[in-house]
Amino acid sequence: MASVIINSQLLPEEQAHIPISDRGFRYGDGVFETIAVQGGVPYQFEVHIERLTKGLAALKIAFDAQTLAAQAKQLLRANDVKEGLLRIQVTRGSGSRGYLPEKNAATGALCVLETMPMPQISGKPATLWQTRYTKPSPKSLPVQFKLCQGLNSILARMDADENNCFDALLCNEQKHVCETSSGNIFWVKDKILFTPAIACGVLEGSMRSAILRLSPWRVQEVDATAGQMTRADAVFISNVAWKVLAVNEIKPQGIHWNSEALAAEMHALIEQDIASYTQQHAGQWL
């Protein structure tokens, strides 16, 4: 029987409830983090908490994220999670007049921690669908953070699925590549690693930060169209579940690559870093 934590209280999952007045439920008013757990240790936990804290500040939600490490440790032990995912979600809580939050709402923020199995990914190269949906501008929303309001990604992912593709490629209004519906994107050309610049409207992915830190190639963050990726030596995508996954085609353009070798090289570096991080932080978590 799995447990969850709601507002610091450990509960059996079937006893866990949130109020229907919660603004996360009503409006997607909140932020979340999904963290890979390996060997019982959440990989790059501090990176996720930093992004969560910045996301909360961007949404003007008052919450002390420094309490989360102890709660995460309690939940991972309660559910005996050695390999899987840890999800942390913080909403503004209850209290509003329509979209306008009530000032000094009595309930305060709502925080939920849960664990789940790591998704099973085949590891085969992915095919992406260039969706008709565009990534919202960072002038419209703080899209560099994991917002609970995820309709853009949901619709794009459904579009990809309807076209028998693994994931959707999202571009912005200027037709610059941003990311996929579920991860960041990279390409290698002449021993340079390219990835879309944050200013394009890109999620500041935790695995993205690890790849940029560990890259054996010189890194350039760029504004680029999908067409500019045509002559790349390899293309791959990343998130906490896939780590690094090769891309072999973007449809409907029919752009093709043989990305497995270079993607595997980057994947191996990530795995080594995860193993090192787990060893270094085991005393904190186990």
Second form
Protein chains: 2
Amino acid sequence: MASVIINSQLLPEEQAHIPISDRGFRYGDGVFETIAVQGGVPYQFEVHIERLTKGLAALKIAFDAQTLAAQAKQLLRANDVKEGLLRIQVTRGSGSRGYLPEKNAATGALCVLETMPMPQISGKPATLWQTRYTKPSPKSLPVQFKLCQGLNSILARMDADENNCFDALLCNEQKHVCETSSGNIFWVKDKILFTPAIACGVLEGSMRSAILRLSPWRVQEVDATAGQMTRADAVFISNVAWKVLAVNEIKPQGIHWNSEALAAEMHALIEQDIASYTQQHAGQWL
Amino acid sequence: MASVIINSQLLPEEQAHIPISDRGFRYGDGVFETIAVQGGVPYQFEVHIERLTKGLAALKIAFDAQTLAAQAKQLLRANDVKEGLLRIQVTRGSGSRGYLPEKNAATGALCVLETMPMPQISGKPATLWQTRYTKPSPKSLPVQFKLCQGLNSILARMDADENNCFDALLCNEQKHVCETSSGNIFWVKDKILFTPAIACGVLEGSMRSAILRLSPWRVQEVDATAGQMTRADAVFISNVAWKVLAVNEIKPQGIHWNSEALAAEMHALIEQDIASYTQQHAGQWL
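Switching forms now, from the form predicted alone to the form predicted in complex with a further copy of the same chain, please provide the structure.
Every chain and every other molecule in the complex is listed next, the one we just looked at coming first.
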């Protein structure tokens, strides 16, 4: 039986309950992080904590994220996680029934830490489905953070699944490429690495930032149509589970790429960086 | 101690917990309804159940909403609710960790029924704050239903509160009027009642539909800028708690209206309809 931590308290999974009055349950009023654990070390932990902190500030949820390293360490040990995912979710907690949070809420924020197995993926190149759903605008929501507002991603992902595709490609209302339902997107053309700029309405992915930091190619963050992507030499997608995954086709257009070699090159650089991060931070975590 | 119903089971409020694996908590993956109860009868119950059913279909959540009338009746009796709110939330339940729901989820949908006191409002005319947040597009999400994705409304409502306004006015990216964070909006000009069309990105409010049905003025559903609204004879907003509430100012523009007389006329028609509905449906509920 795995353990979880709710509001700093280590509990067996079967006792992992939250009240129905929690605003995360009522309104998705919170943010979360999913962190890859390798060799017992959560990769780029400080990058995730920084994004979580910024997301909480954008939502005006008062919570001290500095307490999370000790809790994460306690949970990874309790569950003896060597390889897997660490998930941290912080919501505004209970305390008001309408959209306006009470100023002096009875409870503070709610914080849940869990561990999960790393999803197994085949690693074979992915086919994307250009979904009819558009990505919500950054003028509507601070979409650069992992908001507990997953419905747009869920609807897009189900749309891809119904069309026998691995993931969905989401564009914004201006028909510019943003990301997939579950990851960031990149393309390489003439030794330049392109990826949509955050301002297009893009998640500030932790694996995205690692790729931009490690890229062997010059990097350009762009505001581009899907048409520009179609002329690329290679296309790949990233998140904490896939790391880097080649894209070989986009449907229904039926555009094909041979992305495997360049994606494998980037994937190897990420794996190298993870190994090096794990080694450097082992003392802190193990 | 009030009771709640979770998955058809009547429980004391203190036992009203849900698992952290619920997709409502993780992703806001669900829909809800808030229904006004007067004289022990939930007003327009069938209108709410129809919207809930359509919302669940849009999200592809399998759930039989026809069982809800008996449960609602049981809960209203258990809590002896004469005047108040009945809240029904249905989420996709537990069963998968990523955005894609598992095809054969271990659990089905999760359904929670609660009762709450009717919020007390002064009834004095409201001042609205034109917020910088835009309403999410109906191309991104089926916003005509009450999705458990409240963050846009929450951010807009907090923005209004910080500017000492009662509620926020939300426009879409095309700068066309949609609604407030918590209600629908209407204006009367030369004996015509205007309200933004659902296609603009507007909640299909139950009180909105009652107002359109009972209006003493000819009704026009429009795609309009805030400028068109400013030339109105009266402006008012609606939801299940306020019924009809006059708007006397919009900030920061500082446009003023004398909306009280026409808003009161519409409010009286709604009160009359509620009284008549309660009388007609008493046998079914009491």
